[in-house]
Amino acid sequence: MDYKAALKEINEKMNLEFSILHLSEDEVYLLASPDDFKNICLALHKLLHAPVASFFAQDARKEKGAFKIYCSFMSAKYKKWFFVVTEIPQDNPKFDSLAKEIYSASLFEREIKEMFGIEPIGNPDLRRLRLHDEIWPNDVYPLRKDFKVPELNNVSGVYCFNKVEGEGIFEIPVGPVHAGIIGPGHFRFSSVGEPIINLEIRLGFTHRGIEKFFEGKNAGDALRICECVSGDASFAHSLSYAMAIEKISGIKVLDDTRLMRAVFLELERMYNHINDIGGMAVDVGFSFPAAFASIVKENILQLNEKITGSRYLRNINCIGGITMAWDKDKTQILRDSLKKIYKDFDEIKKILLSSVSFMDRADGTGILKKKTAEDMGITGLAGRASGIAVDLRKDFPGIYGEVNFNLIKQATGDCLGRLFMRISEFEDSIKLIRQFLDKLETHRSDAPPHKSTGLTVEDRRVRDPLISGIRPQAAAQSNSDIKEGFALGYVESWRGPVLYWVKLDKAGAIERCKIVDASFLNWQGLSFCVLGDIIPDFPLCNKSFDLSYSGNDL
């Protein structure tokens, strides 16, 4: 059964009315009435066996006299992203909550209520996520078009934590300020003796109003904002956004560019995975492999700078291409460096896996069961470690479909499983980069030589990112190349999927940008995986997920 037949079955057998609002190669938008919106979402959830991937609102009161809400599901089977869309009257901004039937919708609904004032009727938890009660007054909705910054004085709100009561129960607050340079988050443990019986995580301390900041921005200018959403995934965020704009405008990206983008995406995966492997060693007091891992990470960052001019792979993507040319010297530098990096990495792996005490601490600690992960919508590496076989590089392969790429997963769902995931993906990234370089050399040998632009790193930093002027990658040449419309950009980052849904107006300015980092849903997985473990194991569990504060807080 193809997806059209499946939709027909929903339409006819379930007596649910909808129409096709928009259709592209990999996106399907279904327009539903407010009365049928929930039931169509539930039907798609059941049909696709998929959690909610994104759920957001748009202020369309000026054009439609209403708000719009979009609920999306990903289907690996049909190679499609399905969006259910409905209009919410501005004088009665409410809709039927999905949260009790589809738990992965819960946080999204809280976000919609907080940012737009649209109430999900029936959601049992509507506490704020980012506009903290102690600072922000009630009835202030930043993503409405008529939002004005309120007075933040004399606010007396209080955030209500969930309480676990009973004899012998202790409540232990940790954060939001932590040792070191990690982001701020408040962790409130309830325990009886040492075992944790509840963990509540409160975030939002680094809320910057990123999605609001995008509004009205030129499509090219906004590219650099994406790189600041979550600094450890700068390249993935900018690539996801660029892909959305390219889809809207019908800009074709050359195979050379797609190959180079994939190389950079895997380099970003590598330096983050080795950082987390070292971090897990630190959190059990195993200092030598942790120090060794920091050297390997530094070697990868120096490699990044040597071939791109940026340690964290910034200022590379532009709309339609990349801001740098590639040559044989860079290919050779990359190949030679990967040999040494792999040799050092293999030594770290041997040290860790031969340590009985380290393996004992990680084995069976922080178990996240597959069913729990599925219900919560846990994605990316954390989901695959619990047996969820989803990876956008496999499900929507693009250039990955032209090389030998195998999805990696574990079944244990514990810290050791997440460690094995990182080890395997690091090694696989090296194999993938070598395959991409082979294909890149083949492409270049068949094509006429490109003219060098002579741009320095500093030149690239100050240029208009939209007008790259670098012909090998066929970047968009002017704002006139950017068209009105909307589309979803998506990338499998090292942590998990990074989604950018972007709507552009007639002038090519951003009307709405919705960002979903894998951290948004995955923080819930951390709060569940620690249950029954002892508090001293929390740092190990936390690092095994290594989620983004800034990518969550937006």
Second form
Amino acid sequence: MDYKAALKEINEKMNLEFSILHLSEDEVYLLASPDDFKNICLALHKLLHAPVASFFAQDARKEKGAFKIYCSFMSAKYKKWFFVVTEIPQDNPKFDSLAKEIYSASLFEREIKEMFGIEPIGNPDLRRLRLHDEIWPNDVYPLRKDFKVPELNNVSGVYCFNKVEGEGIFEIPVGPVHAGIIGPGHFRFSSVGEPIINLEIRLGFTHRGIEKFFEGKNAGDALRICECVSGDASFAHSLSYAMAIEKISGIKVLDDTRLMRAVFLELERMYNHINDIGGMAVDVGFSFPAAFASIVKENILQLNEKITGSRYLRNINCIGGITMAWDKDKTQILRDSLKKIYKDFDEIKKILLSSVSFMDRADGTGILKKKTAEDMGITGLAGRASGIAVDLRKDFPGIYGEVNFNLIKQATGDCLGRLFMRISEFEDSIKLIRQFLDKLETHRSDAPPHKSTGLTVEDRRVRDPLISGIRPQAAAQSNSDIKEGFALGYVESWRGPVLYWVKLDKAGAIERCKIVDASFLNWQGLSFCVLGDIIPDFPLCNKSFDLSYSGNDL
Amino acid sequence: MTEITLSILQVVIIMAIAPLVSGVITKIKNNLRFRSGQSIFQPYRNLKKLFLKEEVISKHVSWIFMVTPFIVLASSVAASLVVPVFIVLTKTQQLGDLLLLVFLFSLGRFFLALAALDTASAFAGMGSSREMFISAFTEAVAILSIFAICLNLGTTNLAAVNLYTIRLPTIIAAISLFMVILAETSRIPIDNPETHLELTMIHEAMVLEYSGRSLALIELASYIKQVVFFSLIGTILMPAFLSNGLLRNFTVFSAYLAKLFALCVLVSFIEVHLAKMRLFRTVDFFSFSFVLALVAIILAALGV
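I have the form predicted alone already, so could you send the form predicted in complex with its partner chain?
Once more the chain from above appears, this time first in line as the rest of the complex follows.
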């Protein structure tokens, strides 16, 4: 069935009115009246069996005298992203909450409430996520266009944690300052003895107002901000953003560039996965493989630096291309290094999987059931470990469609399942990079030499805007091609989907940029998976997800 | 030299080398993990740093919190008097026997757990609860395996150790005792001495509220406890090179150091090559050592 037929069915059978507002190659925008908004979302949710992928508001009061809200669903079947859009009058900013029917909408609705002051009627939980009541006054909505920074000193509100009461129940507060070099997050455990009855995670301590910071920025400049959203997924974030801008402006990206981008995306996946595999070993006190894993991670980071000049793959993307040239030497360096990395990795894998003491800790710990994961809208690696077969590399393949790529999933949903996911994805990444390199070489031989505006590694070091304050050339050049419009960029980062919805105004400046990192929804998965497990197993569960604080807090 | 001076000398030597043993274990572990690691003298520097630091004491604690570091240290020092380390001293070592050793350490642990509860910190409470859970097993197994050794010795007094010949039950009991020692010295697979990850700690959680001088005393006490246990194993399994009454030459002393070093290497290997057990799985670990101790007793009673 075509997606149009499906939409028609919703239109006719369920008697819901909407018009198609905008259509692009992989996005469909349905404009609904505020009254029908909820029902259309529910119908789409039912039709697509998909959680809410992104749900956000936009301040369009200047042009339309109303706020706009967008609720987005991903459909692998139709290869489309569906957006339900409605306009909410500014004098009565309210809409019907989806949270009771679609749980994955709940967090997004809280976000809309705190950032825009638009009230989701019927959402039982309207506590603020990032603007902590202890310092932020009420009725301050940062993402409204008329926002002014308030006095932050004289407020002392209270955040209400969920309470579990009864005999023998202890509350254990952990964080936001931890005994390690990790991000700040507050974890409130309620336990009876060791088993955990409830875990509430409070985040937002690294809220930097990134979405606000994007507003008014030149589309090319903002690329460097994306890399700071979540440092360990710099490349995925900048790629997702660049993709959105390229879609808006209709910039065609060369196949070579797409291949190189895919190579970097996989390199990012590799260094993070091996880091987490080592991290899981650290958290159960298994120090030998942990030390080994840190060596492999360092090798990959050094490889990154050798090829791109940046250990964390920053400053590579620009709108419509990448800022560096590719040559035969780099292919050779990659091939050689991958061989060695694979050998070391295989050794670590053997040590871990043959250790009874390690397997005993990981097996059956922190089970996230498939049903829970689906309801919460758990995405990416954690979702696949629980049996949700969604991977943007498979569902919207792009360049991945030209190589041999199989989706990997696990059924168990426990820490071991997530470990297996990481192990197989690491091995897969090596295979993928090799195939991309083969493609790159054949492209080279039959295509005219690539006209590269790229800079050498040394040049790029000098030109790194974070060091020298000079903007990368390539990004600046393409500014004239930027057009007005809006689009969604999406990339499967190592954690899961990274979504950038960007709206540009006539001058090519950003009007609204909505970022969804996989961490945002997955943090809830963590708080559900530890239930019934004992407190000393929490660090292992936490590491098996390894979610981003800054990617969530924005 | 009189026996009293020699006893005091023994305590001083144990106190002096105790941090070194910890430093050596850390160094070996790091080298096994391809790391250069900190100097083996780092524990001394840490102690010095802690002794010089200001101490922060919660307003809400009682006298128990204040006296605990002294009691813990005193119990460890007293324990170091009881074990023949490299000299057999009939007088002081007859003051107590192996059972006293177990109870001396229990005393220290009891006060540590109390002091942790005294602070009313969530982590400290968790730590005491875990420590008590584990000590319920370790004490039983320790007494059983010591009993097996005593059956072989013919007395509960370790001063008789240089007169006996090692037999199979003693070796089995020593293995069981060694497993207990891993737990008592907060080592993997029971506890992880390296982590300060709040949620998994046992021993470190109990001492979380201590700082400055008090923390230094507690750290020193746990170093001493470790050496006393290592010496005990060394004495039981390798009674040779124990000097009878007088410190004749350095052979005795260097043999003792060699024994300690061998144990350090063993412990380091175990720590690097095992993951920490799930908390409730430690029961299996102790069941195994309990069975070993039981087998040792039966064999000893049968006269094998």
